[in-house]
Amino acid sequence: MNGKGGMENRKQIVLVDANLFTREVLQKIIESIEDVRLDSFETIDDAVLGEIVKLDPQVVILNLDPDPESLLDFAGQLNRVLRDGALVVTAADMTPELIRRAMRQGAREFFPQPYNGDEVKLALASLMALQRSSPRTQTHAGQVVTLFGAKGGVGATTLTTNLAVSLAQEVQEEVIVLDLNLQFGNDALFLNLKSKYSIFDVAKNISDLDPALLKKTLPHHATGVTLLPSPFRFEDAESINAAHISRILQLLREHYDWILIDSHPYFNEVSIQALDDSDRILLLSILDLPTIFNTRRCLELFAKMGYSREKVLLVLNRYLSYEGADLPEMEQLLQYPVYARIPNQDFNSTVGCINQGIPITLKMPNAKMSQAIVELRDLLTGQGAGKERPGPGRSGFLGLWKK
């Protein structure tokens, strides 16, 4: 073990890599960062996990070569005993598989090998910027509730604008709506709301925030609903990372009840550490056969990653009457339950509520649609139970799909 002295107020990093060359390199670079004390060790073992929860680190640098199974294991015993700090992980061939399961393990930023110098230093001042200013106690739990789309266009950005503001207007609890689709978000123009900052102001200066000026500089929709919106720029939306994303949500958590994201409709380690962090995940599916086929893929990771039936629930969108008929089936097919349906609204009421940025629920209250909406937030707060789901009927379409 090699350590670097100096004063108490010095920032731990641990390195952990049993390759010499790609640790002497990182160790230059970590050594040339002022007030910063390295400890490094070549094996994993329960003596080395226990001297590391001695350090008590900031950072954790975990080298995944040349074992990446046995590694990720250790990162996972690493994330469960690490009081604040960050993990990361490097590895000569960070693949996307090896990517999402070492974030499935904590792992909160990646960095390429070989090493850039200058872009380790950046990440690393920012990661222990945001463990100074993340204490994990928290004296409030708000509920994150991730609406996550199995494919694009299933009604994602509808259903979270109407929802939270059902919520704001019947529970009377602090609503907030976090724009998660980071390029293309409208929850903005949804609500017809303008805000000078976005969530990239907010992961920018995340170490400085005053929370309570955060919650007056938010724009408020009538109801009540707050909201953060997307970046207002292609380019912002890429410094956007895992750990910005654990910091908002656990700051969020303090000071709002429901906290509802409307997430882009694919996987990076941005939507995975929002659906990690979620309490409940919404995922939507309509009835037609690319969507379900993607319901099945999506259900089939959420497993994998360990979430369970309580965490995912199966939300079937723009359902219509007719297809009632098919959704045992579906259930069957998908081995998984419905836990709620939102039938389909006309089109030319559906695009004037959204091109007027007035939610259907506020404006057309007792459409089927804005009905449903009602029933799901009850389902979601505890103040609702489940209605019958029609029986077996005709085979529709789905019986395509076994064919």
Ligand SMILES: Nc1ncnc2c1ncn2[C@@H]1O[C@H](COP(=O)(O)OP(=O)(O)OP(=O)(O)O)[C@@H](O)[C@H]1O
Given for the second form:
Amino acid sequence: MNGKGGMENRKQIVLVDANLFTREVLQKIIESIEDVRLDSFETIDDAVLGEIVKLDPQVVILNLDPDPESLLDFAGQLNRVLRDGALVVTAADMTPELIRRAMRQGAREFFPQPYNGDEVKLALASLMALQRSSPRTQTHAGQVVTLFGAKGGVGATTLTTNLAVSLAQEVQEEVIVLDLNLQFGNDALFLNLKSKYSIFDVAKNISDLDPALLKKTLPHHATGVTLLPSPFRFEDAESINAAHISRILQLLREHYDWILIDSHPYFNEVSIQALDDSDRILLLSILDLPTIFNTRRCLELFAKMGYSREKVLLVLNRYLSYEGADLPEMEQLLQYPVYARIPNQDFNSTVGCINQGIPITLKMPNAKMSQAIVELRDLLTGQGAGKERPGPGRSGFLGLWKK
Ligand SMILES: Nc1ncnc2c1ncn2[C@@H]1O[C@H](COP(=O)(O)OP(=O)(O)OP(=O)(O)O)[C@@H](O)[C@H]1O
Ligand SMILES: [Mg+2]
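After the form predicted on its own, can we look at the form predicted in complex with the named molecule?
Everything in the complex follows now, all chains and molecules, and the chain you saw is the first one.
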């Protein structure tokens, strides 16, 4: 995917400009730069987006004229599907307002018009040099984190979607949510995203899947999070097996930095494969007797599966402050440390957010629950601590399970 044969040193630039005059001026400037390949497009549509993804350019220059409103939208889409490329915009009238909005869509640089050839060349050279030293130009080595409820309804979907958007906002890395609640998945609703394709289509075409095209076709949240939804029909869930999961995760690791899996809360070959292949598992629990009982059983099973304590992280959701005193008792009972606690939020706020399809960390960033999710995200990203990731649990239980 990254290798370009003998062309590694050749830089690819793409120019999208509907105006023949400005396009030709810029073409001339760029053609005078050595070792650069330039492809130009006049129009913008899904087909062009697909072609740009295939070219995997270092820089894309987009002229926002004649219709900055719709072209800004396109700029956002473009930025989300570019692997490592930098987005540059230009317009005859670059007002501060337009610059601000373009920045929000991910633009890294602005070329004022009329173009100054030397400045354009200098800016392109520095953007392309930046790319060379950027670790993002290497294959991603995404982290797989599975959120597994010790019981249904403990908040797996809520926490998956909120962690995903807050990760995407904070780390500026590629985040994908994989909805593995194959029959009743609802991450798409929580994120208010519609998709033409689901994991069923991906599994069906797994042997000749084009990851760049996949990235383009899956829906993106405004924060940049990509979603791979669960199947649309119940019966399609049946055809997805452990081998599909394994291959899909392998592929996603190469193209995303974070793969968050919203798992269904029971063990079968699909969920166990996801757990085996995960770097970390957030085991979600709440403090009621049946869930505590299940949590204990899950922890025992994970230990049998050979998962380390660094891999399995216990998260208490819907935590009430008066239960604080019970925490050591709880840890004693479960013989397991609590990694994080997410407070209980009032019903109106949480359900309101779900019904509007806006994660609470975005809608109510100051809510205690949102702050706790952000803290959990910071724990996961590590900032030094926990850097050496436990590898996927090769010693998994799957073989045993399948017998
Ligand atoms: N910290 C919290 N405070 C208050 N309510 C919460 C909290 N976390 C989740 N909820 C609520 O719990 C309900 C179930 O959440 P969610 O759908 O995320 O659970 P789930 O584990 O994905 O369920 P399922 O097993 O059905 O997939 C939702 O109404 C959600 O708003
Ligand atoms: Mg759910």
